[in-house]
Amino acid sequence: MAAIYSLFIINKSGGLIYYKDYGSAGRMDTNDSLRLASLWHSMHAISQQLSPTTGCNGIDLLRADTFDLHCFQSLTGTKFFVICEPSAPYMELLLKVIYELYTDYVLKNPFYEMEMPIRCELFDLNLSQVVQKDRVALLAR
């Protein structure tokens, strides 16, 4: 079974700009993925405001019985989050690698408009390779 169920990228205003399903059992339709992205953006923003500590960056990890949700927020406010198996290792590192792919293949693409949905073949291809390598590394352990 794959460690990663799905990947979401949310722009700074809370709009879903990228969604990829990696074979999770409960496949979501478009409306459900939009709702989940919006809900996560709101929870993340509320947690920053309600935190008793100063300088809180929001929720980085949400653990449930059947999945974990790991989040990485870039300095520009773009959020990357993966839904994965409980206690899947190295998800923070994987999110940073995905962010590097985003900067290399999406932001440097002269045809990409900021805050718009991501339609970049090179990003998709390299993302698939990174996720596949992550799966192979998990199976090798």
Contents of the next structure:
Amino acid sequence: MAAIYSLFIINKSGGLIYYKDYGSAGRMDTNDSLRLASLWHSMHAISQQLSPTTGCNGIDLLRADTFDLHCFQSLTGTKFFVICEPSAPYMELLLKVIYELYTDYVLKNPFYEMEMPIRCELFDLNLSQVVQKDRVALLAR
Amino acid sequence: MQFFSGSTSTESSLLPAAPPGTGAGGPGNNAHMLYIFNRAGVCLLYREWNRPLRTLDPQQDHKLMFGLLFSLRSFTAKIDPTTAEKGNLGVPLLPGQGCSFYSFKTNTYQLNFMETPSGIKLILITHSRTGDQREALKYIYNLYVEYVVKNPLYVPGTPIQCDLFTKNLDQYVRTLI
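Switch from the form predicted alone to the form predicted in complex with the partner chain and give that structure.
What follows is the entire complex, opening with the chain shown before.
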């Protein structure tokens, strides 16, 4: 798995339910992360309206000067997006793995309420194992 | 952020190394649409080559496109993981301020974006598998400078109606992959 700067999970109404930062300069406070998540949710929806052909599912990849943003939307409308370095490989795969962890440790947790912020230890633990491996590579430069 | 390295001569620099594959994929264009906006949000040019689906009327469509880009620029400037000092989310950004995106991809199309220091925004929508179109956008901007800006009859801030520009644009876009 590759190294990422941060991970966001948005519920189907656009609210942020999970945010984890893995080493971006300048941490964002909670309010900012909430605002950015809702902004992304709206822009994802607007991009579907502007499509020249039918069948658009929203933005998959956004490329900027200093980072890339990969987004995965599940069939239920939950969006997972990661901020990573430009041209980082295997991000789609990483998003699918995170989605699997989400289904295993969050959705199957009987105490988890749908659409609420995620507070599941096992999810955090396994997620950090998946991402941590490459964090050293990111910090080392 | 640096822009046009060394295109000071006029005629010769109009032709970059054009991407291989001279539109041999038939008469169809691989580009769907092109929008050009100025700093104030006025749509200077909207060119359509291949657009099967139109969800909104043209005015709404232009406003939606401009609004999307405006918000996306604020978004990328704020979420940028490499700078520590970022402004607040709602503040309008100057051209060139903060990290800007240059392209996004969906499953049906790819939107390529370029903003010049004067605030002119060029948006090229192509099909989803095209490569990096930044050079193409620079070339189109050069065409704009040559045929529109240098046209003494053109009033800045109004929609573009220069035949030479649209002719050359169509010709160039036909060679894009």
